[in-house]
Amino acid sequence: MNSSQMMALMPILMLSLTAVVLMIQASIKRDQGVAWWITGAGFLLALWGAGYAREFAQPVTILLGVDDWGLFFTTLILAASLVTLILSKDTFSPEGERKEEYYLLLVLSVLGAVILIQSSHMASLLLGMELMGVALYGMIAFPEKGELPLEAAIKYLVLSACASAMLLFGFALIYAATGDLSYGGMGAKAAVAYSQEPLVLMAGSAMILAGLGFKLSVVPFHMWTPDVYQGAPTPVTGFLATVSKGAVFVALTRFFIEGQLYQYSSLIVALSAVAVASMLVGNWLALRQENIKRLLAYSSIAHFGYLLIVLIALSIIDNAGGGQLIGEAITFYLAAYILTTLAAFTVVANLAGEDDSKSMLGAFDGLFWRNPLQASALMVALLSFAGIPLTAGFIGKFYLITVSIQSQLWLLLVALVLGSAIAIYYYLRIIFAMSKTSGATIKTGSRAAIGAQDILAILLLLMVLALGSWPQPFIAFAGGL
């Protein structure tokens, strides 16, 4: 490995250095404040490293492919990790003698996500996924009080272990069929392997997609999602919904494109069934929820069902030269989803904390009158989820509809429209509750000065609105990745 390749790995090196410094700090003097500042400095250095590495973008051995697209999502998840860090400061302050380890787990999980985003080989895919997942188990179970975090961690651990085993078996079948575990090598040899061992290749690909589908919690691999979202600490839930799922979807996209899986009709049919089920089932089950974290869990299932439309369209639109549209659609929708989800969970963390009773929808009654800044941020996030104009979600949905029409995926388009129509009801239900003017819910006492939590919510609100009302600069940027 030469110096140029080392520079391309700057974000990974900065995060690794941060993890080492955190371990040394914990062995010398245990102090949560110091650990928090070290973690924040490490994320900022990794953000600088992601910008610096753009000048050295290149394949780094057979395992990692550093390019502008991957570095953009590296920057995005590092920014999301900074939001998680800010929200975690108050959440884990009373955690006794174990508090510093949380920040080490957070850094290791982000490191796994960055490796996952830049992976170009099955080995690095598994390495990144397991590094991110093992740290997440500890983060979910970190609170000492209550049974829900431990229950959520055990459920995630057991089911994630099954998904990892499925991935490994899929890797073995792919290797048996093609003799290669790199994405590009597999794609180049897949056509010959398919003519000789079609069942082995299809079974291996299906098992890998199923394992990744569990991480994305698409139907029918979604049953863990509401329980884990509800039981995990709220900052960790936001991290799981943004950093973890975003990194996995980027990895899935790389594997799907470089492995040329879009040329196999049976896989496309299976993905179409998963996408339709996720869009309809996710939104339908969200209608029944009274806990906002569970509601957002089912909403995330539907959103990744929407995103699968773009991968399915590759089988048609790529042959027509629409590769740039596909890239822009994935980049814009995933960025809009991550920003919107961060805004929603920031408000939930600020208002409900770790009190499960305050996460019930009834606790948000009259919020506009009690805390207008937080209520406005949550309202904009919900409208963006619903795809209302002037929000980032509207442009994202517009991209998906355009892709569906150009590729003539009419069934998926109908499912997208029906799912979005169902979703509008439960999003507006929360907004209506926040606007209630019942005397029992309105307390007009003097409010404290604007704090850091309000500033963070306002910044995310403005970013969601800016991306939706003035999307041209970002669209031009995404088109050049």
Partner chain sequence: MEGLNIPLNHILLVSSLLFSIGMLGLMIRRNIIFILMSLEVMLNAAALAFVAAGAHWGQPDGQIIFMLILSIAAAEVAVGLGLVLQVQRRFKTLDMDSANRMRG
The other form holds:
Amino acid sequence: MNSSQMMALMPILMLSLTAVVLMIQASIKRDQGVAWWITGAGFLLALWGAGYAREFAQPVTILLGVDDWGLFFTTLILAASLVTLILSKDTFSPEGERKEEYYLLLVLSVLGAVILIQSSHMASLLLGMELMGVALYGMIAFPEKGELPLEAAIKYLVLSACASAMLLFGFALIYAATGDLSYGGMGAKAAVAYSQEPLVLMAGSAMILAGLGFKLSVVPFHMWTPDVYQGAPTPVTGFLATVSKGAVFVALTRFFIEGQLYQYSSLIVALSAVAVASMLVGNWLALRQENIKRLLAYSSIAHFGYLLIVLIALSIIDNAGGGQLIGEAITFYLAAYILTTLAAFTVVANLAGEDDSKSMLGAFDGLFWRNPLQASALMVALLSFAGIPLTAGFIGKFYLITVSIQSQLWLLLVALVLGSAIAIYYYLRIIFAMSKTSGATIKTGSRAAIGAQDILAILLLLMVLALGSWPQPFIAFAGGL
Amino acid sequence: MLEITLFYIAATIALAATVLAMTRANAIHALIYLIVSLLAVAVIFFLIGAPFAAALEIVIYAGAIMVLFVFVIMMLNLGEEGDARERGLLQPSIWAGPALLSFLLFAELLYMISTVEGPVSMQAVSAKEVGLALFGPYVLAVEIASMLLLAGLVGSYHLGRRYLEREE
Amino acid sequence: MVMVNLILILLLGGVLAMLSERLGVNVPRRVALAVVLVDLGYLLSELAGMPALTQLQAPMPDDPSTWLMHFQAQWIPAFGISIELALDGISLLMVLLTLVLGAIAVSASWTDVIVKRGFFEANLLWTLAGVLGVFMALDLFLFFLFWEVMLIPMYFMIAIWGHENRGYAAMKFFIFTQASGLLMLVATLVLVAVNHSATGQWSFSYFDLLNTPMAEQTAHWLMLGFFIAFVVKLPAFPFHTWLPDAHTQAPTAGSVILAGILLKTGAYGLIRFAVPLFPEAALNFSFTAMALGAAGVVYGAVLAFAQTDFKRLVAYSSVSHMGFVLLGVYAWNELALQGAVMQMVAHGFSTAALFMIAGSLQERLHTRDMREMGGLWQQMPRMGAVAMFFVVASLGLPGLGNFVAEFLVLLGLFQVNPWMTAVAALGLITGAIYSLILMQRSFQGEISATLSSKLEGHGLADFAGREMVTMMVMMVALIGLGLYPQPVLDMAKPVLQSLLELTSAEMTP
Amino acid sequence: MEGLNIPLNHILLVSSLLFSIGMLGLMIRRNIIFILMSLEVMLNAAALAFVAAGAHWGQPDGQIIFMLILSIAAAEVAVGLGLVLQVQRRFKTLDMDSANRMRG
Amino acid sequence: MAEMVWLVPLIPLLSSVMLMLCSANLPRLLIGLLGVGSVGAAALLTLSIGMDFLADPEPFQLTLWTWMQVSNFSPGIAFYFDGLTLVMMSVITGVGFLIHLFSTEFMEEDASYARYFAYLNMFVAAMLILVMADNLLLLYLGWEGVGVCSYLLVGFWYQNSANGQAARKAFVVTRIGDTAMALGLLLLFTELGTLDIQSMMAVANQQWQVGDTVPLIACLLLLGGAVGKSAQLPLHTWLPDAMAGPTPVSALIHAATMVTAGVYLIARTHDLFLLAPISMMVVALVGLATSLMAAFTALMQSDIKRILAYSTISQIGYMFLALGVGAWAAGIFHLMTHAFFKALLFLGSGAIIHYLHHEHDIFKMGGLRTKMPVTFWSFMIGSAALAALPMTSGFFSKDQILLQAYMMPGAGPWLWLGGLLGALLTAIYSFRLVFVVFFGEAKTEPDGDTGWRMAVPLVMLCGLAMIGGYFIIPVADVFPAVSGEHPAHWVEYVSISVPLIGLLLAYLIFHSRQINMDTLVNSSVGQLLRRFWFGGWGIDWLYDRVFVRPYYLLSGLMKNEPIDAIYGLIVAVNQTFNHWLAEAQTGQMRWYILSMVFGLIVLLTLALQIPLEAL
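Switch from the form predicted on its own, shown above, to the form predicted in complex with its partner chain and output its structure.
The complete assembly is shown below, putting the previous chain first.
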């Protein structure tokens, strides 16, 4: 490893440094305020590092492949982590619990996500995912009060470990078939292996898809999602929904593309089944859900179902011509999804905090009149989820539809349209609840000064709108990655 | 031939011990069987030319990780009534469905394995080679693994500390 | 730029109206009215500098400069999406209708909205802005955007200020139009993809997408995608069921805008997009479409008759009337198309007025149930007379706009399919039946027991100045349309002729 | 050491069986301790497959992944057992079937 | 003067609009002046234009503006003026003026005085437009306009639901005919390319041969309109109910003018009918059948206005008969005379009703001869004319019709016989009315006899009913000439004597009681017939069962939107899926693991399919 490669690892280094500094700080004097600032500074440094590393983008050992695309998502994920950090400050455990560990876990989890994003080798994928996951267990179970976080954590841990075992076994099978653990090497050798022992390769791939599918919470590996979303502290839920899922999807994409798995039609069939099931089941589940966090969980199931279309389309469009489109589609959709989800969870975190009953739909009655700012942010987020024009989600959906048309995936397109149509209902239910004039007693009186949470909500709202109404700069940017 | 015979013996022990571990009502008993299973796997490692892995399996897996289990079981002081309930849970109605699923899973894996070409020679990989690779191309993995262990440490510290504080 | 300004004035005006609530609860409505009138005035003043509207040249589909106005600016060049707005006779007609009815809608809700007036007026103005966009956008992406976005403020109008069952109605309205809109989006994208593969260019421009060569089967499916989106909005049988609920539950201004303008976007879409983009497929499909239209005419009329809710009855009458539009569009000859355009305008006024009357009744009686009305003429003779006027307008009395429309549609349709015409003509009879029963149940007959006990000898306030002025505007408009429809026909004529020319080459069987 | 003649597919068979048994345990046990043990069995099965595949190809990578699996298992178990303590304290039972406060 | 013809409908129209707009603010006197004066002015204008025309009988056409111009469809707001128009306009404005004048007294105490005159003026305007229209579309405007006015006036006393019911029935039933007529218009335009009546007939004569199918269909469709408006079989059922309106309205609309619009329409488009002899036959048969059916029915009624209503139906049947046999001028002539004497009769009955506290039942009247002399003499003269007693106006017109019917080749004598039967019945029922109401013992006490505003119209109409038969209507140039042949003299004698026989019978039965019909009436067959005839031959009953009730039933069944059930099904399906899936989220971890393993197995199964390219 030379110095230029070190430079390429700048965001990872910065995050590791933050972790170390946090530990040192804890050993000197425990102070969660300071820890918060250190974490924030660490994220900012890492953000800077992500920008800095662009000049040095290159593979670093066999484990990591730093490239523009990965760095973009690194940036996005760091930004999302910053949002999580800001949300975490006030919205849970207000009674002065020592949160230094929490910040440390957060940093470690982000570190895992960044590694995951840049992984080019099964070992780094594994480690990144586990690092992210193990830290998340702690974060989910962090609150001292209440049983729900604990239940969520134990479920997440067991199921996640089960998924990891599947993933590992799949890796082992692929390794047995190809003798290479890096994506590229595996992809190159897979063709030979496929001609000799196709089943081992396919079974391995299927188990890997199952393992990663769990983290993406696609059907039928989705069942943990609502419980964990509901039980975890809301900022952690937001983190899980954005950072964890985003990073895993990026890793899956890399693995899928570099390993050239899209060539195998049986995998495509399997993936299509998963995608269709996710789109429909996710939306059906959300249909009458009363708890917003659970509802968002179900909706995320559907969204990753939609997103899988892009991977499936790879099998038809391939890298010729349409590859550009697919790249843009993934980048845009994921970015839009992350931003939108963050906006939604920002509002939910602000309003519900740790109180589970406050995340029920009824608690959002008349929000428009009580807190127009937060309500608008949530509304825009929901509209973006629903794919209404002028929001980022619409352009994302636009991409998906274009991709599925270009690759003539009509069945998936039908599922996408059906799912979106069903989805309108439950997004609207929330909007309707927020617009109720009766439940509000229309008291705007106690208007607190606009806090950091509000600024955050506005910022995210504006970004979602900007991405939806003026997407060209971002498209151009994404096309360049 | 000796190796092959030994392998089959070890494999049989590992499988049998695992089955027993999975079906015990008493946690300590199960743990002992699990350790036996791990030791048997270690033997297999040794037989296929991975002595370093075999050693680690014994030292860390059977030695360290299982001891963690022992600690916890002892801390929780699981009593006899727990055993009785566990026994009651092992009804066919409970395990029939899962067993079917497991069997299906295994059948599919078996189907997959059956296509693998016949006996292929194994090559031994010495500890030195492993070490070189570990601190060569995989050096970053070591670093990340350390972070992973740190995360595990912090997490369990946080959770365990609360338990201990409450105990006082 | 004029067109962009038109939309921007409304958008910003909406913000202004919302903010102005702080100055007093009654300020927003004045602001809103002023904004709409300013917008209208601005448009008229710009038109003054244009060639006489009755002598427009035919807008060529391949040459935007022949259009009355044309505006194009880059937006998402990656996909060939631009902000392309254009105005021809039909668009202009619809834009004018929108603004006039917009002002009327503001007036209609002058007193009946009590809570959150600022936000209400803002939503109203934003809906108008979206509708203007729909009528002017010629980039299919932009069109879709306006198409969807205008629903949101409309949704709020129903969901927040609607009547007792507003949640259900708003939801139904939104889901119907959204789900069908998705189909249109998919169809648009497929069309663009086909065009892309033919020309190697991404473009969403109407001008580029016309005459896209494609397989017959493809054209058929794409046409269906557009068709469904438009007929849901229109609405045509059997996609109409959202309409009675939405109309009934919406506040008066919402009903006025829904019936008066929003439905017309569907008709406009059919004329502008669904047929010209896929002429051959549309021709093959025309029998089905006309059958749906005829079915709608009769079905709407029969159901209207059955209703006891004033607004619901009027809503079903819209279904019936819009059936004529569908018939007119798919007969696709000049007579029928002119009839369809006339129907769009005339129905805009007549139904808007009836909804206003319904709103006034609701405001005074706190019910829309006609079983609790009766004999209201005695209490409110002016309102009764006005209602009578619009009722006979809606049943197609010659001399009023609706008749010209229906007759032209039938005339054009007869040349295409006499039997269908005969079925549609049943609408004239059934239309008379429900229109008159509306009058009978509300304004004529004996005063119902419920009502008289409610009144306890108190009189009801008759229409006052503001309401009469609003009504007069619409009455004059309908009489004008009925006796001298030529200006409207002349405005639409060049457009329709160029569309007919465009499609005639491919439509000749 | 010299080459050994143990067929790869036999080892894979053993590890598949172990994996399936672990899975079975995971599905039938309610006690969280046993669940964690089952997970260990599954991880161990994967590790066996890795080491065997490594030996098959004569590469050290298999063993390295094995070591990584060890660390993963350690971390998971550490946190998992931490949670077990909390579960015992909060729920007064280790029966996971009773942890179903969230549903629907 | 001729170019001022557009003022004739405009004056009443403007008056109507003014009355509507300022209804609340005008004194009664002004309202009356405006209402009556506008029609009077129109009448005067018509008179002076008519004078000019008679001096120089050249038809002329006047286009005000092009109504609409679409493709080759360009109907104008245009008037056509010829002898026929003049006759119609004279009747409308002349009789209309008298009835307006009568109304000022009749409606004196009504609260909605202004509204009444507004409607009535509007009606006159619409009727004038109808007869003056140069093209069928404008005619249709007038046609529908009078329909609406009729609706408004029948339901004038809207507080009573029955009136509303009658008004709606009138409108809807005529609308059925109108729709047929509209279809006829569509067909004519599609075939001939124009709706201008004169050029249309010219084109039709070139384009079609006698006996072609298309003109037959067109004529039948137009006939549909005519049948609806003129209350002929099978669409006559609205007219008796329409008597719910104020009596002057019945006089003007449902006797003198509007109901004869169908006659006018057929006469106006006679060239088309000539091209379709079958349609002519249909017209004649419809007319005859209607006139007989209505006459029988009139015989049984006891409501004074219903008797007159059925008599109107019957008389219009005669006009149709005339049109059907090609006696165009005779038909129009009868139209005019009928306008005089039927308006007279209606106004007379109006006077009775007005002064008898809205009593309609003739058997509750009696002996009014001395109490209401003006009315009595009106009725005498009117009934004489109606029964076509010699020297009355009705005699001349009806006699012409019967004779020309007889002359019709083929079915002529049969039609003539039917007509004779009708004439007999007419004489019987009209004098039945006179005898029952004005002779015999007095049963009620009227408030007095008519005031001058009632008397003047009555007297003037008496005069017209007497001398109207001597008028020569200037329609010779409009219609093709009728063959000058006359039938044998005995035919004429029979025709003349039949009404006298009817009068005699009526006297014997209803006044002197020398013929006792009671046994016949009370026999079971008699009862049955009586009820059958009384109920208008059960046609109303039939329609009620076949059309009205099923329609109510259908709409009642569909009220809650059957289509929504389909969407409801979609919703239900989604909800079911939601329910099942939500049930699956048990919260139990073991179950979640099970689902994951299941998923893994599915994935493996799918993935292990050997891909095609590997084979």
